[in-house]
Amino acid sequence: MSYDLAVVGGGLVGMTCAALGARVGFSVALLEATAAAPGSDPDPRAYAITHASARIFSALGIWPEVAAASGPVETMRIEDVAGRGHIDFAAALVGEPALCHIVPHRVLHAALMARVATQSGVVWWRPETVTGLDATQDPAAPCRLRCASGRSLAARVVIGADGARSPLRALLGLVPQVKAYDQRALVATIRCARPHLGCARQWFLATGPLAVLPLAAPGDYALVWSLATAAAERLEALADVPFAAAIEQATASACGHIEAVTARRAYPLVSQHLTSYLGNGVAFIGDAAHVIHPLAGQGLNLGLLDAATLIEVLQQAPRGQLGARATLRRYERWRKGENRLMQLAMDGLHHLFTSTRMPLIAARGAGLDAVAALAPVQRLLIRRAMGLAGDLPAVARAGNG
């Protein structure tokens, strides 16, 4: 069997990439190691979906249903508890109804699975694990993937979207630069007595940043609390009532009494980046290429832009040059700098707000207050974070239809 594209990895970025590729006329094989049913993934995470990402989902026809099950963030308050600084961002400052939308993983996963299942041009190979890859430097010669089932397939381009521990990346002998933070992000959904009114809040605490993000129901919030590994493990092991009490204490009961807590999970935090996103006829996207600290909730958005950019680059290339190094290098040049800049920014913020040095504590508090007093600077930061600015692929720009 032969395809234009073989997308290895059926997560959110991989499914998006496969659907975008088929949308513009490519034949696509999507290889996924599991065979989960829509909505069965227990992942408790939620994502801050930017306007750029929403446009990508609109192009795939799934955004209306996803938006209906999401929480629009109209305002956001960021507080540095030690530095005594704070800043408020409002979507109205840039003439938009929302800064972003908070979408539960299960909602996005189910919508994308349904889209891929009905997308003409996508053949879903699952459960299927890639065990070998044969490629040459000849762009006209397709790559061949060998699978654990004994089946094989050929593809002009192989796209690695198989996550931070990418088995495909390991097959090629590519090793990312990794920096471990000795932190875990504790993630849960909480139901509180006080409605969120579309406001997201983030506190920079001595223990690490804690964010509560509005979900679709008025009293439901997505919690993301980054803590030292030992502290995260202790909190994760608590029963619901003492766990809720710890959150109330850390947030000074800003959300009111916590009435319920869903199943929770702690994720190790690392920063990693591939020196090169490419192999012969292979391109890596999403977490397989880069992982950043979740401070600003940009990880998934970067991966979605990778997928949209790569498909645009391939769409513009001659059919016989899809897997050519020059073609794939255009994708790498477009996205690598943007991803690396965001990674360095998040790493810098992490170190700034975890520092216990008094001069830095005072400076960061004053810095937040200074930005709060400068509306033009706020507009610039908001537009960038919302996906309203930057070098975006066409499908992620306003007016893409």
Ligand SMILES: Cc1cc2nc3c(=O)[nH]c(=O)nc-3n(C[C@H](O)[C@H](O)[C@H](O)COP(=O)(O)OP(=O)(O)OC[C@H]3O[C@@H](n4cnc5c(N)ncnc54)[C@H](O)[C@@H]3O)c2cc1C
Contents of the next structure:
Amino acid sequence: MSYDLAVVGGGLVGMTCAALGARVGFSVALLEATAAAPGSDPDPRAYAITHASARIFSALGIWPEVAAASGPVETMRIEDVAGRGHIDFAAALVGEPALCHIVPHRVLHAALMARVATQSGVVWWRPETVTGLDATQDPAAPCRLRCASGRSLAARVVIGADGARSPLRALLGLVPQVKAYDQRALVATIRCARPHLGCARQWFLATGPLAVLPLAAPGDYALVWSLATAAAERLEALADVPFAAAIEQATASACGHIEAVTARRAYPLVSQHLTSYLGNGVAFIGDAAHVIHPLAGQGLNLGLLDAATLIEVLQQAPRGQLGARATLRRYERWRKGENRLMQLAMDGLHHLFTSTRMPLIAARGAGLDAVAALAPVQRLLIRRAMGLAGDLPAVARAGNG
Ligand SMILES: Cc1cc2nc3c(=O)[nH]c(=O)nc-3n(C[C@H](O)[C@H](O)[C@H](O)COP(=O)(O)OP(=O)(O)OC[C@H]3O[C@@H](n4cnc5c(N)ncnc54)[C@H](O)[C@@H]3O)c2cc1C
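Show the other one: the form predicted in complex with this ligand, since we just had the form predicted on its own.
Up next: the whole complex, starting with the chain shown before.
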């Protein structure tokens, strides 16, 4: 079997890439190792989805149903507990109804699965684990992927969307630069007595950042609490009631009494980036190319922009040059700098807010207060974080959804 594109990895980024590719006329094989049914993926994460990502989902026709099951973030309060600074952001400052939307993983996963199932031009290879790749130097000759089942396929371009541990990357001998944070993010859904009123809150505690993000129901919040591995393990081991008490204490009961805690899971945190996103006829996107700290909720958004950019670049390339180095380099040049910038920003924020050095603590408190006092600087920060600025692919720009 032969395809224009073979997307390895049917996570959120891989499914988006496959659907975008087939939408503009490419024949696409989408290979996924697991066999989960739509909506059954138990991943408890909820994602802050930017306007740019929402436009990509609009182009795929799934945004209305996804938005209906999400929590719009109308305001955001960020507090530095040790430095005593704080800053408030409001969507109204940039004339938008929401800064971003908090979308549960299962909602997005089910919507994309359904979208891919109805998109002509995409063929699911599922469950199917990619175990081998024969790439060629000749841009006109396709790559061949071999699978654990013994089946194989040919594709002009192979797209690695197989996540942070990317077996495809290993097959090509590509090794990312990795820095472990020695932190884990504890994720849970919490039901609280106090309605969130569309406000997301984040505290930079001495132990690491803790965020509560508004979900669709007025008392439901997504919790993301990043802290040192040993401290996270102690909290992970607690039963729900003492775990809820620890959250209440850390947040000074800002959400009121916590009535229920569900869907708890811990994620080890790393910062990771591939030096080159490319192999012969192969391009990496999403977590397979870069992993960043989740403190600003940007990792998936970057991966979705990778997917949209790669498809735009391939769509503009002459048919015989799809897998050519020059074509794939255009994608890499476009995205690598943007991703690196975000990674550096996350690393910088992480170090700034985990520092115990007094001058840094004082400076960051003053810094937050200074930004809070400057509306133009706030506007700039908000627009960037919302995906309203930057070098976006056409499908993610305003008016092109
Ligand atoms: C705690 C936490 C909170 C986060 N919050 C946010 C947020 O608010 N906003 C945001 O934008 N981002 C957030 N992120 C980041 C986001 O979760 C990731 O960037 C995103 O899920 C990556 O998706 P992906 O599709 O690239 O990779 P994955 O989800 O890892 O998907 C990879 C897929 O490839 C498949 N696969 C692997 N190997 C093979 C193989 N050999 N053959 C076939 N298939 C294979 C896997 O089964 C999997 O389905 C957060 C991350 C964490 C840890």
